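To begin, one chain is listed below as structure tokens, in the form predicted on its own.
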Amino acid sequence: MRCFVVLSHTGPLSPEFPLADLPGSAGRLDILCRCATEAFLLSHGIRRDVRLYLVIRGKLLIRLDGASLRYLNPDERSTAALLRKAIARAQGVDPGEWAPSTPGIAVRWGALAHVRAELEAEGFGVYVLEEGGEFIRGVPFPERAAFVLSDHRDFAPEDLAALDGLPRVSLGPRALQAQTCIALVHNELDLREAGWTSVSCR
């Protein structure tokens, strides 16, 4: 199973934004909802093993289960509206506590070290994807890898502080959009489940 953890800075906490102003009004929601386009969708279905957090302004947890996640359509908007559901659920809910919200998708009020928690406890290998990382082709994954990633701004120090001891890995020698990372991880474990390449190329 794959898991991606997305860290957004700017995204909005409670459901009042347009849907028609995603990069301005609701605080770059379009780089999450792109973000999910590429965690989940194939040409013709859906990736049911794979998982998705999304943390926003490291106070509002999102999970998206691939597993029982239903309507996430290619657009933007459908998908922002998605996550805007999701927002006003968590309105009233109890920290710590995991509402559910439409099929597939549940939040909660937390930070990303309970994300790193959940994930470490359910036998997952969390990686962060970092430039300076090692490079990906190198390194060996265990059947269940969680991949750390931030949205357009860098990774703050409360962020660096709850990913400490983590091992970093990298995509290349360039600064990438989060959703082409998620993509170029997908391509690189199919490769690598399909048999077509070995951790041992570089």
The other form holds:
Protein chains: 2
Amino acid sequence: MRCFVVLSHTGPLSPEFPLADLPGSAGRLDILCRCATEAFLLSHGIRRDVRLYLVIRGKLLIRLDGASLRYLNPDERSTAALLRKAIARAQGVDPGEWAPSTPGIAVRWGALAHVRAELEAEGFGVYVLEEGGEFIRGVPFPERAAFVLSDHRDFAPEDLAALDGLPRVSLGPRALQAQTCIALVHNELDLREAGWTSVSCR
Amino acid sequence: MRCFVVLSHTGPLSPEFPLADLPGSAGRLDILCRCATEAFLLSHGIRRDVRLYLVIRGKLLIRLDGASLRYLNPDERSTAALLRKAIARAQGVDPGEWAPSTPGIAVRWGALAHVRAELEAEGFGVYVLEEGGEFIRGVPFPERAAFVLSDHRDFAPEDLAALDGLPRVSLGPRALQAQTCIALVHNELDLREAGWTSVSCR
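Switching from the form predicted on its own: structure of the form predicted in complex with a further copy of the same chain?
Zooming out: every chain and molecule, the one shown earlier first.
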């Protein structure tokens, strides 16, 4: 099982934003939408063995589970509508409690540290996608691997504190958009699972 | 220099569509928007040495040149607005004549065969991204390489006729979305250019 954790430093904490202005009044929600598309969608099908956490401003967590996910289409606008429903669902929910939104999507108030704790409790190996890390093609991963990445901004000091001690992995020589990173991780793991390549091929 | 040629089998030939319904009334224009994002945009910057052709219904060609491209933002809606301007610009233009739209974007009436001829005349090696092709990590590419890929539909018989005799390249064991394929090609070539990997590493 694969997991991605995307940190949004500017995303919305309340659902009062128009779907026609995702980069502006929705605080670059377009990035999170593209991340959901790359995390779950194949050309014709959905990756059921994937989980995606969106961590908005270190306060609001949205969890998408491929096993039960419904209504996810590839375009940004419809994905933003799904996320807006989740954000609306969160209003008034007690901190620390996962609230179900649409099928396969849940929401709670909480921080990156909660996500890390949840993943480690489930036996995931957690990796940070960061320039300067070890080149992915040489890194062996456990069957349950989670990858933490940032949006258009660098990791903030409080992010780095919550990610302390975790291994860093790099995807290449260029600084890439968040959804591109997800695409590259999926491909590397797809290739290994299918025996097209192996670790430490470099 | 890298080039991508994306075949759209359902895209719009006229600009009368709302930006709020890219997957529907705009005939999956969302796919072409994501392809433009992946072709040109890094985390903070634009790939200037890239060209992208969009071939809509085998009739309308839109060419985006990174060297002079302006106003391209990562989100689908704003990219769709740029493409809609280009499609509007094409109305009434004589067949065979490139008409400039916004900076870095030109449009003409023409078919895939015209694109192939233009690329080969400029010395590009042209490759078709297709399942069953040779695994990309073992394929050497010339400095000028162009990659042809299809949208959510398979290549049509007329596409295959125009692509006759070209080498086929595969990216992995899964059937991927078009923009994902562009992300993977870029990464493989980035890695080679920076010396992180080499051909036939498998």
